[in-house]
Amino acid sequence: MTIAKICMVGAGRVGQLHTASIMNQLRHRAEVAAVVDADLASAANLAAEFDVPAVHQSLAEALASGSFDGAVITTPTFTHCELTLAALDAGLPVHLEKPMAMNLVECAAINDAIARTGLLVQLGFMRRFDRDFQAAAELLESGEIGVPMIIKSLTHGPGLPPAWANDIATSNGLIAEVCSHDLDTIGWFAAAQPVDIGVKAANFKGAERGVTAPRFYDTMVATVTFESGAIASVAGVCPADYGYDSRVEVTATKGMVQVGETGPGGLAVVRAGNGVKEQALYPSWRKRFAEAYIAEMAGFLDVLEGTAPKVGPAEGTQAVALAVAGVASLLSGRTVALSQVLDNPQIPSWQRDGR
């Protein structure tokens, strides 16, 4: 079996556990070839954690130093479009973390790009790979508990994301850094086209964690309708101390499914007159998806071999679209159509008045 060299891009906490995953779990399929981050010293220590044998600070300078068989793209992402446009170019089947893009502008460009080679891209919404998540979508999708009538989706991570992803003019904040995923999995369940967005947000800790960044905000809840007439929720909250916390509940016509807890098992405590239920917490999101990141390689080796991807572009602009929406009802205090930002693509004002 031939082994697929991986082109690493970015040394981060996402690169670092997909590295793991290919190089830990997935030897028998592929190598990560070349470890790329602008900081050079990340790279070197992430390769030689894993004997990975090239180290370059850009993706220009892999590209002309070695041959790839694909590439996984876990910059910040502000970095996306340009870097997914340059490994789609020199001909690799891109792996690209979420969110796509930083706007629909850039999804386009992607997008284009894709049509013009032919190439594949897979996007990292990892829930697509996670065995309980993959089941409520199957349950759904017979038909057995009806069709979605609320869907409530919720991400609360434990701490406070990279100072750039803290400012809305590089990430969008909150709803795509952290609830990009939550934006993917509603629209997943219902099985249906998003029509609007309001979003109400607040910030209660970032100036006690010396955040600067104007417009920051740690705390949020969106809207989200679609053409189905179902209604969901999405709720985000970073930095959520206690843990970290990913679940999705869905009511049906027909009954209700449950996706998650907080913690893996603990202690439920039932006294008369008094429940008590006390579990033990998901430290990281790392824990709570450690299988779903391993499949979710694993799926994008498939992709290398010629899968279609579980995820892809189309599912990728659409969270985009619903996380720029949210930005500018957030900003406008109004709902925001979901045909205002897809019917006209364009960098919204707070991306180009805040670079």
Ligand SMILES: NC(=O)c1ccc[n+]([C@@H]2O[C@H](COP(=O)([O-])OP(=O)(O)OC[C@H]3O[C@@H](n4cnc5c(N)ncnc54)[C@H](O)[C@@H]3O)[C@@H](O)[C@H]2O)c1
Given for the second form:
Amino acid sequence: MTIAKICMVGAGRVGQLHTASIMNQLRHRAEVAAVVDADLASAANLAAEFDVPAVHQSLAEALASGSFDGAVITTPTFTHCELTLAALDAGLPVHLEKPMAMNLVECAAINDAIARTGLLVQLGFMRRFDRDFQAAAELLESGEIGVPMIIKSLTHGPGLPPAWANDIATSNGLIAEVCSHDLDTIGWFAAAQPVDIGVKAANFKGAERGVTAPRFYDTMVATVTFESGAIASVAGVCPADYGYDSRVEVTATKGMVQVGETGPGGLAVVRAGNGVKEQALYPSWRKRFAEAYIAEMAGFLDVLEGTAPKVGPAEGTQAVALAVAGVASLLSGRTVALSQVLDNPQIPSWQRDGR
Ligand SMILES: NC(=O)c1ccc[n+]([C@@H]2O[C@H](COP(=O)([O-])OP(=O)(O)OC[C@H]3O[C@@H](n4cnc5c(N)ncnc54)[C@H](O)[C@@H]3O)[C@@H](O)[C@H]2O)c1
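With the form predicted alone in hand, show me what the form predicted in complex with the ligand looks like.
So here's everything in the complex, that chain up top.
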């Protein structure tokens, strides 16, 4: 069996996680052959940890000096489009972290490049690789509990994300950086097209944490309606401080299904006298979705062998459409129809000129 050579682009939180999955769990199928990071010291540190032979400061430099079978792109969202186009044009299938891009103009450019090159792109929605999320999706698809009426999805992240993700001009903020996963899940579970989205947001902790990005929000609730009539809510809080919390509940016409707990369970501690039962919480997304992240990288290796990705650019584009329409809603205070952003893809004003 040949060992696939992966170019890891980005050596931050997710680049480290995916490198560890490949080098520790999937080494019989693949290796990280080069680490690329604009910050060369970060690339060098990650490469040293896993004996990766090459480090580069740009993807262009890596493509010029090495040969690869695929690229894993884990850089900030505002770089996704340019880097994905470069990898595809160099003939490499791509695993691209969510959100797929900043806006629908960039999604269109990526979709055009996929059509032009005929190469496959897997999107980094790891919940698609989680056992319980998959089981819920299969149950809903079977029709056994009827059709979804209400879908409630929440993600609360423990701490502030990297600084670039606090600014809606460089990330669209929480709705995209954290709740992209929920936006994907509600569409997956509803198995229907979204019609519109309304978002309310608030900022509770920004000032005390020193966030200076204008229009930073750390709290949001979105309401999404679907063509099927299903209604979904997406709640996001980050930083939540208490741990990483990802849960979904679907009420359907003939039953209900829930996915997720606040912790792994299995161990509860009771100390005599205080009347409290203690149970561990998930400290981070890495722990909650540990198995799914490895399955996701294994999925990408299947993609390199020609298997269609479990989740790809169509789902990525839909989540970006919801995120962009969602930010438009929170800025305007109005519900925004998806057709408004999909029919006339534009670079949103808060990204183009900061308004
Ligand atoms: N799937 C998940 O669960 C999950 C979790 C967190 C973040 N993410 C996504 O992963 C991506 C990265 O997030 P992160 O938290 O790892 O960010 P990060 O800031 O920790 O790391 C990003 C790295 O990319 C490097 N970089 C920036 N521009 C670059 C360029 N042009 N070329 C090469 N390197 C460049 C930076 O120096 C940094 O080291 C984001 O799109 C984010 O939304 C996904």
